[in-house]
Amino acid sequence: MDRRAFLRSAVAAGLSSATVPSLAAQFAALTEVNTSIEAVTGNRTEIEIERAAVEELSASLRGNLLMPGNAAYEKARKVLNSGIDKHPAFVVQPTGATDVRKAVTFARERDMLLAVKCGGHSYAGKSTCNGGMQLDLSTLRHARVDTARRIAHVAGGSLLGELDRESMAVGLVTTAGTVSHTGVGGLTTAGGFGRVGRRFGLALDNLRSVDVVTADGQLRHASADENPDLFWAVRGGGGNFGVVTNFEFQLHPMQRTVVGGDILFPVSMLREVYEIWREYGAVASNDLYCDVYTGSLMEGADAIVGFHVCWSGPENKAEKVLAPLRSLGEPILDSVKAWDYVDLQRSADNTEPRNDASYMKAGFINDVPDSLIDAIENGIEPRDRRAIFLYCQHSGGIIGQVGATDTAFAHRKSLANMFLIVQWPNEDEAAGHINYIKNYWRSLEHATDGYYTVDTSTESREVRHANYQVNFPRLMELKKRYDPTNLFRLNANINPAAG
C-alpha cells in the first residue's frame, strides 16, 4: 500500500473510534518504530536519515532499494576481494539513468557517502562502503552492436564478457580487459588494458561517447563535440566525475581465432625470462600481447615464471613471432594454441580470488632495469597459505602513440603495468601477509612511474594527485566544476578542497 494511503487509513481508523488518545496512539505507532536509518557522510560523520525519505526514494525507483537483512542486500554489498566486508546503510540497484539520477541526488542532498559498484573488482573495496549508499549497477547491463557503424552501445553496469560476446559474434572487437566478469565502468574510465590493446589502443581510446550522471543529478552526453571537457576527464579520471550509464565504443574487424596461452619455466630461470621479455616486449609487433609473470600457489608448490601471450595477427605467422620466447629451452608447460577469442578472454575468470582475501600494490614500468629483476627474484617467498603473483601486463604499441594530454590517462610511455598480489585464506590474520607484500613492493617501487588507479589500495592525497601527472591541473579544474563537494570520492580521488 502507498505510504500516504496507509497514513490516511490509519487516521480514518483513529477518527472512527472518536477518541483523541486512540488517534495519538496510532500516530505514535507509525512514528516511533524504525523512524531513522544510521548512515555516514562523505567525511564519515554519523547522521540519521528518516526512514520515510528512504521509503520515498524506494517508491520512486523502477529498480530495487535493498536494506540490511535482505538476502539480495547481502549479495550486492559483497565485492570480489572477500577480505573486504563492508555494510552500506542501503543499496540502490537502478534499471536506468533516471534511477541513477534519483540515487545520486538523494546522496548529494544528504552529503551521504556514495559507493558505485559495477563488477566489484576493486582490490581496495572502493565499490562498497560502511554506512553509505551503495549504487550497485548490476541491474543495468546490456550490450548492443551497430554492425553498419561498427559501434557498440554498452550499459554502464555491464561486464566485459557481454561486450566481447556481442561484438565478436559479428566479427568485431574492441579492447576489453582480460577477465570477462570485470565491470566495463571501472576498467574503461581508468584506462582499459587488454589482449588487443597494443593493436587497437586502450578501452578509453575507443570511446566515441558516454552518458554520465554528474553530482548535480543531471544526465549529460559527452563526446568530442558535446561537453568535450567532461569527455576528456572521464577517459582516465576514473569515477571522479560521475556515474557512466552508457558507453559507445568504436569496434574493429578481427577474426575470431587468435593464438594464445602460457609458456612456463621453473623460477630458477626468472632472470633469463625477464631479460628476454625486456628485449622483445618493447619491439614486438602490435598484434602481439605478451605478459611476463612469476608466482607461487597457496599450497606451497614450487614457484614458476613465464609468459602469457595472445597473437591476434595471421595464424600462420604465430610460430615465428613466438620463437624468441621459446628460445630459452624446454618449458615445463606450453599451452599456446589456437583459441576462439571470446573463450580466451574467459580463460582466466576462475583465477580471480573469490574465497580468499587479497591485497595488491601496482605501478607502471617504462623499462626493466637489472635492479628490478634482482628485486623480483629476491622478493619471492613461496610458503603454505600464501599465494603470490607478480604480473607485468604488456602496454606499448598503439597505446603509446596517443599523447599524454589527449585524454586524462597520462601513462602513455609505459612498457607494462606491474602489479603484485598476495592472497591468503580468510581465516588467517591479514597483517602478516599485507606487511610482506608492502615490504616486497618497496624493493620494486624505484622502477615505477605512477600506478593504474583501478589496481592499487588507497594512497595519500599527494600521491593520488601526483599520479595524474601533467593532467592534474586540468582535472582539478573540472572536478571543482562537476563535483565541487566531492560526492564521488571512493576512487583515485581528486579532492577539490585541496587546490
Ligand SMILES: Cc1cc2nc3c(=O)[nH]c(=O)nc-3n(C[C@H](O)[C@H](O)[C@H](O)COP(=O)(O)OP(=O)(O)OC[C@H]3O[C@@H](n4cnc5c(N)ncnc54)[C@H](O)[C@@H]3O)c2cc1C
Contents of the next structure:
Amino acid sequence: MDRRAFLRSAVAAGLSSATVPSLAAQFAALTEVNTSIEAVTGNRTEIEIERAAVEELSASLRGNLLMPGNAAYEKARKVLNSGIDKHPAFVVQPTGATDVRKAVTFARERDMLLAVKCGGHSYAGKSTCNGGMQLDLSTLRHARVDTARRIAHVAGGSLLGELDRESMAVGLVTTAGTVSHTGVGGLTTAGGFGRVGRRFGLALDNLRSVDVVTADGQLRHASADENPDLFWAVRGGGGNFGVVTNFEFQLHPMQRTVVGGDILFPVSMLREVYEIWREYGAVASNDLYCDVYTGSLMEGADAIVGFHVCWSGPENKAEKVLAPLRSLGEPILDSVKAWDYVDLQRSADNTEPRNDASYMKAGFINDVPDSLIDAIENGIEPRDRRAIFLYCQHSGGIIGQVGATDTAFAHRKSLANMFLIVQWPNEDEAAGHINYIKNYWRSLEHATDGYYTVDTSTESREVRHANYQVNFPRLMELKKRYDPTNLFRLNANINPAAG
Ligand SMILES: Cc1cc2nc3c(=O)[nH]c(=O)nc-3n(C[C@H](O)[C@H](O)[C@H](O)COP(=O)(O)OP(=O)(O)OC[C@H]3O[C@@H](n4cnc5c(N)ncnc54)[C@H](O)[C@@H]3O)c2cc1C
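Switching conditions: you have the form predicted alone, so give me the form predicted together with the named molecule.
Everything in the complex follows now, all chains and molecules, and the chain you saw is the first one.
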C-alpha cells in the first residue's frame, strides 16, 4: 500500500470509529466545564454560556453538537490551510435547515461569534474561530439533478465534486471551481470562476434560487420573484446575508469530453508567455478557458511559466485554437489531451491538503501592462521549503456580459483574478514566507482593480469598497435590514456599524 493509500485508509478507519459520543459523555470528558462554558461575542468579549442552554440546543437538534476533546470536533474545526489552528467553543453539525435555524438563533440571542464552514477552503480561515460557535455544514451534502428542467438542487454544505458528478452523469453542467473539494457554499456566494465560466458565466450567475437562513432565524426562499433583494445580495455578498441551505442551479447541456491540460515553459520565457496571453486571453472564444501561471515548487526546482487550458468547444477544433500558445517554441511539458470533464475537474485535487501552511494575496486585473510583467519577473525567488504560485484565473466571456449591478458581484470587466500564494512545511516559521509574499505583492498591486471577496483577509474601509465597488451602498443597506447586529461577520465583512 502506498503512503497516500495508507493515510486515506487510516483516516477513514479513524472516522468510522469516531461516532459522536452523547453530549453528557462529551461534557464528562472535559475537565474544566462546570455549569457554564467560556465563549466570545462577535466583538471578542468573553462571555459564559450556561451549560444547560447548550444541552437544550443539543437535544433540539437532529444533527450533532460537538464539544472540544473528541475526534469529530477536531476534524470539524480544521480548515484546508493548516496554518490556521482555531478552537470554537463548540461545533454544530446540522442535518437540515431546521437545525441551522436553531443554531443561528442560539448564536444571535447570545451575540456569540459564529463561523460558517462548507468546504473549509477559506485561505484566511474565516470558517473556523476561537471561542465562538462553528456551524459545520459537512453534514448537509447532497446534489440532485432534475434532468427535465435542467436544474441541480445542491445542499448548502456540498462540495463542487458532488455538483459536477451528478450533473455530468446526465450530460449537463454548470460552472464550478477547478478543485473538486472546494465548497459550493463559499465559492458560489462569492462568485465562482471555473473551466466553463467564460461559456456559462460565474457559478452565481447560474443560480435560480437559494434557501437561506437569515440572522433572525427565518428560512427564506430567494429568487428573482421572491425576496429579490436578498437573492441579489447573496450572489456576490459572500456569507454576509445568512446560511444558504440549498442552492438551485441552472444546468446546460455539454459533451463529457473536453480538451485540457498544461503547456509549460522555462521561466526564461516568462515575458513571451505573458505577452501572448494578454492578447490571446482578451479575445479568446467563450469555449476556451486559459489561465497563465508561474512559480516554483518546494523542492527548490527551477521556476516555470505556462498555461492551463480547457477547451469545451468541438474537439476537432482544439489544435487550431491552441496553436498560438504552442507557437512559442518547445515546451518543457505539454499535457493537453482529451479529458472526461469530471476527471479534469478533479485533476488538481490534493489528497493530503493539510500538510502545508499557506498565505495568499490577490486582486483582479483588467490588463497586463509591461510594468506588471516586469514585477512578476523580478519577484520570483525559488527556495527550498517554499512553493510560490502566481496564478491568473481567466475571466471574461459571458462573465463580462453581465452588468456590474445585476448581481452583488461587481468585477465584470476583469481579465483575470490574479492570486499569489506561498506554501511552506507546517513546522517552519511562517513570518519569513509571509513577508516575502507581502513584498512581492506590493510590486504587483498597481495593476489590480478590486478584490475577489474570498481572497481578502483585511477589512479596512478601502478594502470593503474595493471588494464590492459600485454595489457597496446597496449591500450596506441590505446588511442593515437582514443582519443588523452583524452576526455573519467572518467573511469579507459588510459591517453595518461602519462605513
Ligand atoms: C484549492 C482551492 C481552489 C480554489 N479554486 C477556485 C476556483 O477555481 N474558482 C473560484 O472562484 N474560487 C476558487 N477558490 C476560492 C474559493 O472559492 C474560496 O476559498 C471559497 O470561500 C471556498 O468555499 P468553501 O465553502 O470551501 O470555504 P469555507 O472556508 O468553508 O467557507 C468560506 C466562507 O464562505 C461562506 N459560506 C460557506 N458556506 C456557506 C453557505 N452555505 N451559506 C452562506 N455562506 C457560506 C462563509 O462566510 C465562510 O466563512 C479556491 C480555493 C482553494 C483553497
